[in-house]
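Here you get one chain, nothing else, as structure tokens; it is the form predicted alone.
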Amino acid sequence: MRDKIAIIGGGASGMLAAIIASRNGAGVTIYERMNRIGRKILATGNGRCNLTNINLKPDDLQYIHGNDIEFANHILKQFTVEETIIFFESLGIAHKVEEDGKVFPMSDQASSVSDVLRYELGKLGVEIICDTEIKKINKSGDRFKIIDNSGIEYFANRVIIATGGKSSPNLGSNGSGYKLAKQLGHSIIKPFPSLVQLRLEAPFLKAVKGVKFDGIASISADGHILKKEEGEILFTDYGISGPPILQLSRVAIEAIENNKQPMLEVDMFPNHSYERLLDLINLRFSYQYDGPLDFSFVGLINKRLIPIVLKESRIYDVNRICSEVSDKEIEQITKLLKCWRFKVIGSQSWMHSQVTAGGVNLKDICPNTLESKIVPDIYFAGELLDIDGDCGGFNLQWAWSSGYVAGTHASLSLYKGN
């Protein structure tokens, strides 16, 4: 009978770890809380599965975040982007590279990725036990006793914990892995949502819900710009969304966690300098010399924004004639359109976030093997750890790489000295 590895969590990192460990000769069982493995994979990349990103290079960690970025570098070097692409090609996933280095399956179906992983697990004889949440792990001699939510006991020689973070709990990640890690003596860097919509303090949000525009957004705190992104931005009834906002959300929420007040600044005319926009507005006023102020902005910005923009520029009579508007008031409008500031008061819930920032403290994890320094023969992988990435395939690459490393070293450790 083969020595046994228990993998707690059947997401991206857990499935990859199971395949690698099984290929190395270990008997592997995956314990999954949901009714099937790989559910979160199906939701990635808007249902297309953004497998990885070719812009993630060794020693270039601008897309990776956490309290010990160099730790991530050790893991990402052991299973690189190129090796990930080759691995999935060998399973049947032809790939294509799109804008910003994003890698997708040619099928444009996340289900393709899930299907080939599940097929490989079946071919290798990996046992999969679903609808089972592991509640406790105890060391019993040279084995581990694993107890599920029904009190059923299982045994294994090695354990890989790959339960994910707290994001999208409807897809399987409910934070249960943090409890297991704490039971084993590990500390947790407080998790918070990332790649998530932001909540703003503004009285007019319901009036502009659904308004979209292409612009530049930035987050600042203590007078310093922390990060800037460009793209389609969407106002919502709670705040703001869109790809640039998701990319900015981590630094905004991290600032709040550190008792700082983040401010969101939006440039609605990124292709116009302040001076050029000022000239454009003055020109429109000259065309609408004897027309109402609010009507002069029709065709320039969304109609639902017009009364809001004027009021926020401290102009309350929107029916005034354009010729009566002062140069100072025109400058106030222009400044607002180029730098509209909002107080960030939080984010949407875990249900809406794509990834978890924070997690199991890396100081007690071996940076080469992902083995616990506190409890030998316990390994960690994936989003559970205090590593996360930008949107665009970087988080899945961390899942693949950490799953590979945990699966490799957990299985090889079974046969040391044999």
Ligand SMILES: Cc1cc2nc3c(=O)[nH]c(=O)nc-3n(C[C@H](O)[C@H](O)[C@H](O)COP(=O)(O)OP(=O)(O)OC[C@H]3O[C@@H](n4cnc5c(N)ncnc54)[C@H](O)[C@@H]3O)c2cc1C
Second form
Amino acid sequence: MRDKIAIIGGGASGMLAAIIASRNGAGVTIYERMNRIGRKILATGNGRCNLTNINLKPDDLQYIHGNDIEFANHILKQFTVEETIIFFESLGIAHKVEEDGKVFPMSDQASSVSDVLRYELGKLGVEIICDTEIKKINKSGDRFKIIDNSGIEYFANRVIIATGGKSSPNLGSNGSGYKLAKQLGHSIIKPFPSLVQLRLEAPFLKAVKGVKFDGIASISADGHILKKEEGEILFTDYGISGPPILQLSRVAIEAIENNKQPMLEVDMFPNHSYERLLDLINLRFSYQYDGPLDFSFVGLINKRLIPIVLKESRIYDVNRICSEVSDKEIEQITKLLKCWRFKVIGSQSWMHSQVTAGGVNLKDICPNTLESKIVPDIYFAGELLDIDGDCGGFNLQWAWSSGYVAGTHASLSLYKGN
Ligand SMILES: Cc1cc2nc3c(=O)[nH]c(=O)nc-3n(C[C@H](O)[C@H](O)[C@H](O)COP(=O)(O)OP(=O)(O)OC[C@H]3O[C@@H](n4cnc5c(N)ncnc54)[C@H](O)[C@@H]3O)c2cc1C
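Same protein, different form: I have the form predicted alone, so give me the form predicted together with this ligand.
Below is the whole assembly, all chains and molecules, this chain first.
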């Protein structure tokens, strides 16, 4: 009988680990709490699966976050973006590179990525046990006893824990991996949601819900700008959303976790300097000098924003005619449109977040093999670890690379000394 590797969690990292370990000759079983493996992959990239990003270069880790970025570098170098693309090409996924280095399957279907992984697992004879949530892992002699939610016991020589974080629990990752890691003596860096919409403190949100614009958003705390992003921004009834906001969410929530008050600043006219916008508004006012103040903004900004922008600029009498508006008031409006400040009071729930920041403390894990330093023969992979990435294919790359490393070293360790 082949020595067995148990993989807890059939997500991106668990499936990759299973393929590599099985190719190395190990007997592999995946335990998955959902009724099928790879559920989350189907939802990635808006159903297209942004599977990696060619801008992620070794030693350039601007897109990767966590308490030990060098740790992530060790892992990403062992299974690079190029190797990932070749791996998926070999399974049948022709790829294409889109804007900002994002890599997608040529089919534009996330299901094709999960299909080829499942097909390869089947070909290799990997056993897949679904509808099974692992609740406990105990060392039992030189093996591990793995106990599921029905009390059924399974045995394995090596265990790879690849249960994901807490984000989007409807897709399987319900945070149970942290409990397993803790039971085994590992410490956890407090998880918090990332790539998530932000909640703002503002009385008018319901009135502007659904208003979209192309702008620049930045997060600051303690008077310092922490991060800036550009793109389509969307007001919602709880706050703000859109790709730039998701990218900013990590620094905003991290600031709150550190008891700081993050502020969001929005520039609604990124292609106009302050002076140019001031000139433009003055020009519009001069054309419409006898027209109502609020009407002079029709065609410049979304109509639903006009009364709010004026009120937030401390201009309360909107029925005045343009010629009655002072230079100072025009400057106030221009300043608001270039730098609208909001207090960030939190984020949407785990259900809405795409990735979990924080996780299993990397101090407890070997940076070359992903083996636990606390319990030998236990390995970790994926989002469960204290590493996360920006939006754009970086999180799946971390899942593939860490799955590769855990699968490789768990399987090779079976033959050590034989
Ligand atoms: C909507 C959405 C879109 C995304 N789009 C992208 C994208 O386009 N590109 C990108 O790079 N990243 C994207 N991500 C992030 C990316 O999908 C994840 O970072 C990645 O899937 C993490 O892989 P993982 O294997 O660590 O965890 P997961 O994929 O979450 O898999 C963990 C698995 O473990 C199972 N499990 C959990 N606990 C147990 C247990 N106790 N016993 C048994 N099974 C268990 C879960 O059911 C799950 O199947 C997206 C995320 C979401 C939510």
